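Next up: just one chain, as structure tokens, the form predicted alone.
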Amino acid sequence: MSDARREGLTVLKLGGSVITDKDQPYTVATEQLEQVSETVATHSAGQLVIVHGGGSFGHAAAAAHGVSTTEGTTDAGAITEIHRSMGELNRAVVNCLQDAGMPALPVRPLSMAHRTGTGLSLARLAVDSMLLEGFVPVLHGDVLMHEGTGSTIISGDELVVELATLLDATRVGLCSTVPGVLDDDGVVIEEIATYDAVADVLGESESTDVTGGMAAKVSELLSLSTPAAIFDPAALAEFLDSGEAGTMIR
């Protein structure tokens, strides 16, 4: 696709915190996620990718059976009770975003992507035809194959950063639950260039999550040649209008 097609392509995440109940497994937090979707069709401009994260699903999931991003298993079984549960949350994003107005999709990492010893590698091909056709992909964390471990994770925030890549994304949002990466005393981070300025203050994620928490997120977008932002619902029509929000990591 051309660099024009490309011009004010979004990359967006909707945390796993955000659209379920990270302290009940298996739970959708349904209002929340219709007022995201809403706010995404009434404010969205250009070309959008949407990335969701694991939540009560996948988190709880690949915990029951010890799969992480590092960690893996040969297991089909716990495979396939991970990407199942993915696939379920990722039913209710899509319909969501549907029922709000957007011509959204289901894409499933399982099937487009694997880690080898160099790194991850993602197929492109069906994101790239659908936005050509005016699509929403809509993607997830989930299993992916590994070689020489089996299966193993496949982040949502590794998921940003390779589309985010792969697409030259202009704009690059994490919808998160807190307003933005926080100081000692709970001041937002307006603006973060290296990990080292904010490594004291990145803690581990209070639920259950096999993916690092805030402390990946930054790690993963710092990455980036592309501005990201990472804020809470609340600014999430600010991102969308301006492309900047809470923290921006540049």
Given for the second form:
Number of protein chains: 2
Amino acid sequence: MSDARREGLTVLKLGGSVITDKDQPYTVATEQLEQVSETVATHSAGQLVIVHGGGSFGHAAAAAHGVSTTEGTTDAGAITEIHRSMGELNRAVVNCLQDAGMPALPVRPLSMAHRTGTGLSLARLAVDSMLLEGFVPVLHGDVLMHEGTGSTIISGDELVVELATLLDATRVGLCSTVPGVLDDDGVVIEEIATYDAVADVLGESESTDVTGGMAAKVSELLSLSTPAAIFDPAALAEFLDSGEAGTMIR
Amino acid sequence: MSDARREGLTVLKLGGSVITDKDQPYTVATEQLEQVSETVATHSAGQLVIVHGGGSFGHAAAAAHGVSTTEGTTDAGAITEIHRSMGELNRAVVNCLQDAGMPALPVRPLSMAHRTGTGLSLARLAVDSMLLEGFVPVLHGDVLMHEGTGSTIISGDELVVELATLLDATRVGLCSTVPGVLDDDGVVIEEIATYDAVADVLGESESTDVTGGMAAKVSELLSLSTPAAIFDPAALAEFLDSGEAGTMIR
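Since the structure above is the form predicted alone, I would like to see how the form predicted together with another copy of the chain looks, so please show that one next.
Below is the entire complex, every chain and molecule, led by the chain shown above.
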């Protein structure tokens, strides 16, 4: 590789709204997922970790059981149902990436993460080993053990931030359905450095999203030392090639 | 609980031959699995971790791809196929345990284990949290990352030994289809203290078993500081009540 920026580790989030039909429960957006997978296979270089959101899978299941990132459940049946709904979506994502030629493997947060009073912890052992052996770990928003409350939700965005920090990522990208964070005139804001500067324009996501929408994304990405990009599928190749696309948060 | 031996942590292995029809690919032994689940729900006390074998699920998939505990593969498709076959069986086991009233949750070794030149490592974080929150983690023989060779198989027996050591289990039990280790006359050997003493009578498992059979079980259990029992489903209640059944290995 001639471009130094193409080395190192990229953490790429595929938004639930990109890979599922958010208005149809448990429905994969097959064509879009295939296109995104092709783009990833063609343009990615260096090590890659993929995280995907829940879209119409996990969010629907979590909402049905009243579980969120803060509201927990101790019902093993509910936990399993939410986890399996995300497993089904993860299976589709892994399949599509493999069909496009990527050595993608599933990693299930319920098996390697927990949340305590002091925050989120991930057991990185399997992800590290997969990267070392040349695979692409594919994680997803999930249920996880939460000290004292049974189980809560871990969002894909939280996973991205935690993995980027833990693995010392050189690039972080969130591929969403919008081309970036938009100002009041619908124009992409090129760069965000503080939350206050954009607090006014950050609204709520329209579909059911138990994990927060754009405001939560920006807030979490601002906590990273690595610059992060928010962009749409049309800019995915640009992000993978250059590390920059849509709105840059630094 | 009046019996001190009923406290502490039990690691219980449900043999693949107990919960599947080993001669019919990808077939759960539904009635036997239900009976075993009811017995576990009725007789278990204290903390419990369950590990199950592959039976006609994982062994068939692993054999089809030529993967074993020592022969690896770097084919993401093969790894995923073996992993999913075990996920399907794990789903049936978790369902049955939940139906019997146990707060069972799946834990996938591919997401939390790896093997290097110096041995096997498990990231215990999720298992610990599940136990702390009152759940019953249910692990299974699986594929795992193996340094330098992509991925190999981790047997349920290996997991039992590793978990028992890691979690400082007070009781270890392997529920198999035989009532214990049998001598040449078909009588259960009550106690085994060294491998040499029983080397002659330990034959090979008849069905496809990529992870070794009885000889490997005994050899691995002898490495434990905790006494371990090998027994059949008829003695499961006895094991859960007293910590002793079938052949005791110490």
